[in-house]
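Next comes just one chain, in structure tokens: the form predicted alone.
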Amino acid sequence: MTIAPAQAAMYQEEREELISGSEAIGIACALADVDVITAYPIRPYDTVMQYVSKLKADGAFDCDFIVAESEHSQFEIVKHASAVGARTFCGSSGVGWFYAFEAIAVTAGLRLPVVAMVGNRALDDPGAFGVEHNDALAVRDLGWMLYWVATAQEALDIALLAYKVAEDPRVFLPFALSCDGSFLTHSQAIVNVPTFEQVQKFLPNYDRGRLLLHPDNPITIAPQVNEDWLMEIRRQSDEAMRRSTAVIKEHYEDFKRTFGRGDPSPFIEEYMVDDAEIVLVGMGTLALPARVAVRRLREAGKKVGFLRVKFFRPFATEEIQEALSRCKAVAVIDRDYSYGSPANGGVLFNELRSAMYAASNHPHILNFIAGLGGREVLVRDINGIVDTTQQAIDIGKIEQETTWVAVRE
């Protein structure tokens, strides 16, 4: 990395800062010495571009910061920059993410390790600036790695991990950091900010090798292969995604050694799951009210736990099977929806139910749609979810697979 003097001076010592999740990702971009960042304002993602522009104006971050005229152009710019060997970052939210979808799909198809943030928000219409997960989930079948962040600290840490995993030649796939709108993008918390020296030790330079688009290396980018080679190329992307699981584990262990923090697993977080009869499952900032509810339920003598799915792609099927095969019932809380899907359930619910099909033990699996549009998921809502799940255990069957929580009649 070639670091500007002012940029290096800002991160000479490890320190704590009171910052939001968006600001944490902005700092991660500076620490990773990202070359090209593009921006187009849409809430709640735009807090990242605002913070990056401030860092650049203050001389604390030396990057090419390009404000595009649309989300589509924003993603096109970083796609091409990545092809010529630049480390890149961009992001969007809601329908802005969808407006860029052509470029987003091509980025994965071309195996370009762009790192992007999705500030999760409800899709228009009707509009809402609050969190829903359907925007980010739309890329789940395209070849993007997809991670749901729970805290500002995790936002910084996983942004650094994202570059190391995405830019690994065994993978070369884009990486999306999903950050719940407002709850994470705007809420501040104490974050440990590492030094440049630590980050340089962990994160190597981006090297495309023989795949670099350069006049001295004439190669074809984005060919029209039709039926002659399309299946073979899709299979190569599939193999890269399969390899990503081992690569993530390898680099996550390196991250823990370098920075001295991290969970046992990069893919899931287990909270009081070992002896739980009922396990709540969710993603993102749902973890905070879920943990509070679990602690209170434990105090009341109820064996309840919480499992947070961190990586949605690649999906940690075996780890999830192992964690959930010990319980009697699972309550999947979706901050999304999938109209007309099996059981009319959410995306996470159907994914998890599929994963559990081959498990040795089959607990009851119930679905709860909650917190759409930024509505808070309260402890009392989770208590009701647990009561409904307990009824399924008591009578030995599920009377209603999918329940919408706290909806006005």
Contents of the next structure:
Amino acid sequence: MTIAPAQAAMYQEEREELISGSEAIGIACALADVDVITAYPIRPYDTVMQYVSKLKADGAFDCDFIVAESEHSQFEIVKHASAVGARTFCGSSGVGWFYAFEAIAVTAGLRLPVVAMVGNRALDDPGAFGVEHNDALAVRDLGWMLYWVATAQEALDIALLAYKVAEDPRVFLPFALSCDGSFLTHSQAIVNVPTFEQVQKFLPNYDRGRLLLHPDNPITIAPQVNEDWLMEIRRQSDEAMRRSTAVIKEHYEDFKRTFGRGDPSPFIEEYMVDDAEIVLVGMGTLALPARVAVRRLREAGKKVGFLRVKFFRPFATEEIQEALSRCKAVAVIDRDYSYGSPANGGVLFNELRSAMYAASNHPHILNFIAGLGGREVLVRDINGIVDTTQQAIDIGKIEQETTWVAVRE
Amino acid sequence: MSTVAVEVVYRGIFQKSLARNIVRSIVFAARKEGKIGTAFGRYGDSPERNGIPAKQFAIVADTAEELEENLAVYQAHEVDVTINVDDTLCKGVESWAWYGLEPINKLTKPNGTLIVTSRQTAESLIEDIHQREEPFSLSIIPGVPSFSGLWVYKDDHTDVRILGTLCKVCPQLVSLKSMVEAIKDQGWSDLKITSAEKAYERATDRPVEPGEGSASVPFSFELPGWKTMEEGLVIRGQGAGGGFRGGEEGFQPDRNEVFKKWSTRSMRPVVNFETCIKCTLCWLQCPDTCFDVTPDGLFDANMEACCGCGVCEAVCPVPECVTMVNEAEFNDNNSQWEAWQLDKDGYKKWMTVLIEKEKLVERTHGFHHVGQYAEEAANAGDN
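Give me the form predicted in complex with its partner chain now, not the form predicted alone.
Let us now look at the entire complex, which starts with that chain.
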């Protein structure tokens, strides 16, 4: 793979930039030398396409940049490009992501390592731009790896990791980076931009191997099958997702060695969880007010911690069981909803409660629906969540499993 | 251990690049001093509409942990300095996402500073600014509002003049030295550095005491709860309306009781009722149905419904019958027709002065008549 001289020149030295999470992913695409990028505007994802087109116009990124006529075509194009060996990137938000759903499902079915950014947005109607996690969560059963980002730096870092994991032949599954609309996509932070040299050391070229769709390697993909084939095919994808856990660990260690930053675990972030009696659980930028609340509560002598679920798929069942093995109560804060689900709770809550059924410790698990449509989750909201959870510990039972936070009656 | 927050209040699109330059420069300058910062726009203002009030923020802190307290928010919860780059917004801020009319200094901390670019005097600006219980300082940078467009930027040094002033009125934010370095780093000219330094030297501030300013109560409203809101995402239509001001004659449409207009517009129409030929064009073409039909068949622009787009002026066939006038000239939303009824000679004098004054001012945005752009473009070649 040859890199345009202007593109290579842009990233010779490590530097700081003041950029949004979306722009950080745009730079990660340039550093990963992505070949094919497709775009179709929808807020808040569109901040990535604007930035990629700017990089391209500036000569800082040489790629095929295709603005499709719809999200469906957008995802179809990268699916095909990935099959012929191109490194690809695309993304969408809210109902735009849903409009592409047929292509999104087959991308995973065909084991194509497409990397996509989901700028999390409430599903219409009503039309709303703010963050909810239901859009990205809709692919949770299909074979997409799903990661929730908390900072612009993490967006850049995990975008690089995403290619390495997705393109690993042991996995060959697509990877979605979920970024909270506004708080990540539209907020600029200081980000360390690595060099091309570092990235090239970390990230090998995409090699589709024997699966490459090419005249030199005559194959057919995407056949029609019946009941006599499908279970085995599904089981293969299941195995690939199971294998991804070890692959993620391996490549994350490599990432930390190469770039000198990262958490102990790629799957979860534990913030003062060790000796906590109450552990708050959430995803994405919820981590920011949660960490502030935990620090203040600790200063007041309250043993509270925060666990951030980074990878929703694969779900880190054992790590989460272990992390929650000592606490008395867990408060899962969902920035999503699942109407009519067990306890009328959120998706993360039901997933986590299911994971804890097989655990040795059975803390009280309460659910809080908060921050829908991009409403700010404030420190005082989190204090209220902790108070409600403490009551469950005090009286020894959960009176109300699911509570909507800061909703006007 | 400290966190300093700054907001820029501006006209959407026309001043977007200006606001962005200011907030980014603040974060760059603070970085020179080892601080860490974030720059962001109020998400509810976006996608921006031409001329609609909007906000951007810069927040800097000594440590990442302190900064975290101000992240994942739609807007800063309080600011040390409010920068207003269009003085008509001293009357208040209305986002198109519609939070009601918010005082310009709503987020300004007690003893904080409000910086305004304006040709008006402090006294004239304070008349527009809502009273509050805590004192603050007003710092005026002399000049007209710097307006440009989505793809163009009027590099008239407004950005660096504000940054220089900011270093003076808020020394805890960053030093002038760091700001000058940040200006240099962005590849801006030495002349811009000089402008920043001059603004720093010339910066003044005028203390504004509690009780000074406009006594009017800014418009606000209650949002319904989930138990009181109608189901099914239904918005009931407005009724057809009836007679003018509740009377038998004339006509006035029913209007949404909570969605009203104040500082959304930067200009408003002034009507000469004596030359009006009752052609109905302003009434028909107004996209916001803001004209009320008076009992004598004239058309009175209702300032609680007018967004200041200027379509009425453009379609009016009579010269100077409808003239768009800078919003800074007005302190209320009162009816022009009622004022004219009370004192026709007085109204005529008032209106003539305004229209003649308007002729002397080069409009910062929008156009006065069809074909004006072509004329200006042709003239631009001569300069």
